[in-house]
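So this first bit is one chain, no partners, the form predicted on its own, shown in structure tokens.
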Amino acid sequence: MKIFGKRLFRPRSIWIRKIVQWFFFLLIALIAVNHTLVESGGGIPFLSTASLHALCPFGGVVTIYQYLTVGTFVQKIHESAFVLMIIGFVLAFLFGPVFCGWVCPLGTVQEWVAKLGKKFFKRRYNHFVPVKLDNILRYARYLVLAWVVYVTATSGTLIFAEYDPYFALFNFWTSEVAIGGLVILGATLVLSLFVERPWCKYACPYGAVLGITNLFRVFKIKRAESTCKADGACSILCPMNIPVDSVKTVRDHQCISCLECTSEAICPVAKTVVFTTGAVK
């Protein structure tokens, strides 16, 4: 139960995202271990070619490059990786960065351990990080982009795998993950009992991609400034610090599409923040 100015109200839940989330945690986590029975084996046999480099959309966009100049694919990545990218992109046009808020394992993964970091630090929690600072760092993930993106075209070879925390999540009990991933997947998950999402946040180079998408997507956040009562628990309780009680469209580059913020979670009045194509009133 929180409180927000002079108002008692209980939170909701999106509880289709929870269950989507979950699927794909689980999804992703048996494919990576039966890669791992396959190679011993075991396995289950449909699933035997199956690996995280197939299943990565990103892998799509650092190829991109070699594959208008070359015709080929960097080495790892695979065909899958191209048409997942292109869903991805579909879908963000449409909904705006739903592969980041509803699917990506990693964001998952940070948001239940983001859970202790609250329980730890109240509302303090995910605003221990200085405005100004936080302003400037959020725009990070656009160099990593540029750098690996870069470096892959020149190079032919996919380097961010070496630094993937969501590959080395996956594959942390194997010889394929490089130490880079796993110092980079422990501070992740060390940041997010005080910051959430700090590397959605502050370094996912496929979260800089997807954000753009938040300009001109077609189903939008929106609020009726008729009916806000302008208590903050839209920004208060953002995953991604967006102060969504004071626009009246979520356009942030950062947003994830979580829905958290709208009136079927958070907002306690009916129908003042929403996820919609048409105008609010």
Second form
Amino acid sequence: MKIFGKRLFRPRSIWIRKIVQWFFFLLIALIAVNHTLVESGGGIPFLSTASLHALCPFGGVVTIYQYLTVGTFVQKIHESAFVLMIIGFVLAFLFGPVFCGWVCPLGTVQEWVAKLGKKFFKRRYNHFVPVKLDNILRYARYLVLAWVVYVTATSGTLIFAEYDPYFALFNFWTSEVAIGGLVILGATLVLSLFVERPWCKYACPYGAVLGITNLFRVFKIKRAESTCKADGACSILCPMNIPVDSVKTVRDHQCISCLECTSEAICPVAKTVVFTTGAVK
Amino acid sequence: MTLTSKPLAAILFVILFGGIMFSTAMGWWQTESTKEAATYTEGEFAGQANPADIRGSYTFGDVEKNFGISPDVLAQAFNVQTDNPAAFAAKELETIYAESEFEIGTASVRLFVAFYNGLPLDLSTDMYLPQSGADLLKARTLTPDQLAYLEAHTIPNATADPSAPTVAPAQTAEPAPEAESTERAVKGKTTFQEVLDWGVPQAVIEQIMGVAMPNPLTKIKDFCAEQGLDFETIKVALQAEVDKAK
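Next up, the form predicted together with the partner chain, please; the one we just looked at was the form predicted on its own.
So here's everything in the complex, that chain up top.
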């Protein structure tokens, strides 16, 4: 309901995003379980039995070098990862890192833990890290990306799987999981009590790749200065701590296109923060 | 054009699952290895399957599909005693040759296949064959270079362990010579502690590795994989130091 351009009852969150996140979390979890069941002679009918490596678009990214130079994939990586990488790039080109904000189950789990953190710390949540330090740490994920690409290219093996919290999350019950992955997963979940999406912000190499598309994505988060009340709600609620209220167009490499800052969610004024291709006044 | 969350969710599903369906229709959606070896991209053998792409998960049956070599021949070459050689995976050779002086595994299968079919293979690293495999190859047409490599990389006393898992017990394998177990050879399961025990100082090991030595009980091969180091190169350098220290 709208009166004089303001909504009386507005949702506080993008509820459909939560449903999409749940869907992909359950889908990946079931496939991971099915993969284990099939290896032991069982299995759920009509459900994929693929390994997690086959369903991770980042696997496509790390195998690019070997594919271009040798014509083969890195061990454990298959064509499906390559296909998902391309789909991920198409989505990111259009909408930015929508994969991170809507699909990635590790991001979803971090958001679930964040709910606990928000209950404990209220408005202090997600504002513990000093801004200067935070600004520097945000680029650490590019170092992680460079390291992963380098060691994969030189070794021809998926060494990152030994440290990958996403792999650990869906394989903690198998012998395939590495201690390093479990430790990083545990640290990520604990940190999520204080910081929203710590893995995504500071370490995720795939997020680093997709984040670059925020500079040129087709649909952008834009703020209409003429109607903005400058209440700062969009910035305070942004899970990635992006100062949406101080820019006209969000080009921050950390935006995950969750739309939580838009007028559809937290912004109280209609058509003020929007996800659009056009200009706003 | 402005998008809200519901159309965005719908577009996300359409692009993601539409892309998967399209790639499935095109035959691009493969979630497991097709066990089709990559082919040579240039030269006289362009288009033919390249033995360098044989993976540890390839069974002798997969090798037959790619290279036309019968699983029985492969089983004979590697002294594999099983009722179903087609189901035997190349990586299992490491298990049954665990006591071998030099590593016999997937690389050995690559070597055997390349020489058996007269295909080129990068011989800059050391790959070893048991005597049985070398004997089969010598009956084929080999170049002088291949013959010389074979002579230098045959392990006459390598024996397959019939009690190793995955291999059905059949004939009794030749007993390994007693001296073999005390041989100072750097191989897949050698730990840093063993190299230290053989008289190579930690500083020398670290100089060769280029990184600090981990827990001495770590297997060198595992550590190389973790660090992205080439085990074959490290192995040769460490072996030289071990030989010096004898």
